[in-house]
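So this first bit is one chain, no partners, the form predicted on its own, shown in structure tokens.
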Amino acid sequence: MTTITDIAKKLGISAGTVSKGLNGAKDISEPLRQTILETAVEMGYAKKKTSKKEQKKLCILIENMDYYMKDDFGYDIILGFKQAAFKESFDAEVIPTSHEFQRNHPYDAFLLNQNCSGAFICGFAFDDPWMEDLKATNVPTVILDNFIKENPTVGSVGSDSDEGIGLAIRHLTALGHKKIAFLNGSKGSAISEMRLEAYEKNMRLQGLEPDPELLAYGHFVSAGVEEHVQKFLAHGATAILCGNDLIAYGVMAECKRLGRSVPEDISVIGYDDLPSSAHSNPPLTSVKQDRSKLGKCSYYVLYALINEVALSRNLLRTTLTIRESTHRLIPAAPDNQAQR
């Protein structure tokens, strides 16, 4: 179990200063207090409960999302949520779920049994049983990358897909690319549908009509991209935009296997800007989501809902991290020159 002394050693400060930061003392700076609180959460520190009345609990319900390691997509989201909740004396418990579990445990009854004041939902798809329950729930709930209509107790948090996809497409068109393929994430995912709509819209804004032969659904993993990459290349793609960084890693590996150089022969862009993308071969250009702020924003929206402030869609801004996986289009040599 992490102690105040452990936190003090990591930060290089006294245990007394850590104690002041954890207990809201006024004689330390606010930036230092924030650092102490965020480090405490990251290290797994938990305050001792002095009475049942003081215990406030939130649930993080998660499915189809890795969050254990720093390079996992969900790691910083969960950490950011916990850090924000910790400052308000909320405990945030991560509870993995599944279709079968949801079918056997109605949403409201489960949260009541857990004694949760509210919930943050990550990784759910359209067909998850609890998605139907959320239409009528009275439990304050925030859902990541999804949306429930006409229920004021359920809010939504995500990054602006239209902005992020637009940044990627404008970057590629500025490099001369017109045959831009899109290998999306899993079909049936709300975020996949949002990004497909954003891709089609932003292609048209650049005067380019989306080609159905250059569009495909995959999965949010590296495996299984081979058939799609081969099809895209056969139809003349010079750039491939991917639904996340893991897909992009698979795309680059398949291009290499086929003897195509990234980025000289084909440019590749990911989405998420995972820490490992700076060290891929080549380093990956990627649309950046600030996942820590996504987690913190999710807590702030949930806190508002708990206090009967009905928030709907809440989108964070994106940026584009440009690295070596994208390159200016090199026009193919005319046939008569190629034969010399």
Given for the second form:
2 protein chains.
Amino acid sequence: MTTITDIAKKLGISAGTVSKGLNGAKDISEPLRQTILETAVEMGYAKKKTSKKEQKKLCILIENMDYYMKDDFGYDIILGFKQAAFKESFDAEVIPTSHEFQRNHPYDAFLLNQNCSGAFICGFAFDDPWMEDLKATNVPTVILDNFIKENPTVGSVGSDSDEGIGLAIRHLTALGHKKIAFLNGSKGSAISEMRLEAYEKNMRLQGLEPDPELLAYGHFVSAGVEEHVQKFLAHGATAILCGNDLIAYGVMAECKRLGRSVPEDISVIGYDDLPSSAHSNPPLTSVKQDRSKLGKCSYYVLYALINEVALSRNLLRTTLTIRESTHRLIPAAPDNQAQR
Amino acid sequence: MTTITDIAKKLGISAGTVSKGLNGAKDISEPLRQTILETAVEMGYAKKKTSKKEQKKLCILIENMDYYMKDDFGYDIILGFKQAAFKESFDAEVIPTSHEFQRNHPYDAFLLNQNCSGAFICGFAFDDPWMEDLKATNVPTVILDNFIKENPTVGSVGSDSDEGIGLAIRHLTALGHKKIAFLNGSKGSAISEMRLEAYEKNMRLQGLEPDPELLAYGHFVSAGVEEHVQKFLAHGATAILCGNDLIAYGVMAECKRLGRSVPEDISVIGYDDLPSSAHSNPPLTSVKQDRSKLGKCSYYVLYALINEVALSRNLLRTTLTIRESTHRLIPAAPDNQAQR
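Given the form predicted on its own, corresponding form predicted in complex with another copy of the chain:
Let's see the whole complex now, leading with the same chain.
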């Protein structure tokens, strides 16, 4: 178990200073206090309960999202949420769920039983049984990358796809690309719908009419992209924008298998900017979602909901991390002309 | 000047309890503490500075929005913001601005001078000089009903127009209306663009193709609606959805002047649900923006931005307040048929 001494050692400060930071003493600087609190949460420090009568607890309900390892999509989201919550004396507990578990435990009853003031939901899809319960829940709940209509108790958080996809498309058009294909994530997910809308809108803003032949749904994984890539190339795509980084890895592999080099022949852009995208071959240009901040803003939105302020949709800014998978369009050589 | 005794008197509790509430003592209940804090702000109580070295201050920058009287659109927004900020020991000061003032004071320099940690901007339009400064500001800023692209320091807050307009259109279609006109606010404002998009989307969701003849921009005031109303009626409108309540008051007056009764001949819906809409003739059905909560969530978003969590767009839920200005569609009598 992590002790105050462990935290002090990691930060190179005295145990007394760590203790002050954890207890909100006024004679240390605010930035140092923040660092101490964030490090404590990251190291798994559990504060002993103080004199406060009621313990404040939040649940992080997770399904279908990896979060154990630093490279996993969910790792920094969970950590960011816990860090922001901890600063306001909320304990946040991760509870993995499954369809079966959800079917056997009505949402509100389960959270009441857990003595939870609110919940943060990650990785859910339309077909999760609790999605139905959420339409009428009374428990303040924030859901990542999804949306529940007309229930003032449930708010939604995600990255600003419109801005992120816009950055990607403007980057590609500035490099001379016009035939920009979009290999989206799974059909029927809220986030895929938003990104499709963002793709079409931002293509038109650049004066490019979206071509249905350059548009496809895949899945949020590397496998199974072959058919789509072949079709895109046959229809003259010079750049492929992908619904996430895993898809982009699959797309780059398939391009290479077909003898097309990335980025000289085909530019590829991912979405998420996973840590591993700095090390892919070539390193991937990607729309960055700051996952730690996605976790933190989920806490802030949940805090508003707990205070009966009914935030509905909330979007976090994205940025574009430009690496080596995108390149200025090289006009096709005459013998390739027929293909393009 | 408001004293602890004044607050105690208003709430019917002892001055000692008020003092505990203001000082965060642990032996009073959380709901009571919240009530004490909110009442203190509402009564204009100014807490004496405590031992904290740094005073935390926020600015509310306002233009072109009334906020002095309880009925004014801005009153509850400002109050809600101040109440939420006060609970976390932020003082919030209202600073009215003008185009001239903005031109003479660069935004960041002005706020630095004011020793402000962040700002909340209300009532600004595209042509306010500071809108240009906001593209590159480093001061955490929340802007109401407007949006600044790609600056992670500026977040946007507004009501969820898509959901609000959707509620209004579904209410009208459930009453049998199909010819639903939309008299929007001023052209070229961010909020008008969002509401137009919401109108078109929600009409289509009801299987109704938006008719360009039933669509117009006005201004966010009662005056000057005559021409639009006459055109809508000539094109068979049976219901008119308005960009705000003030427009709706003008629309109802013009309908009556033309010998059409509201709601029997024409249903009218406003947007905002101002306090005065309960007393209009007839009382107005309106999409409610909870202005106090709009102010509160603006503070929460600003708090996230101050903590370097770059929220961009944030929407607050709306509800529909149904009063007497909407009515089931009455089929036209034969001699009116030609007109409809």
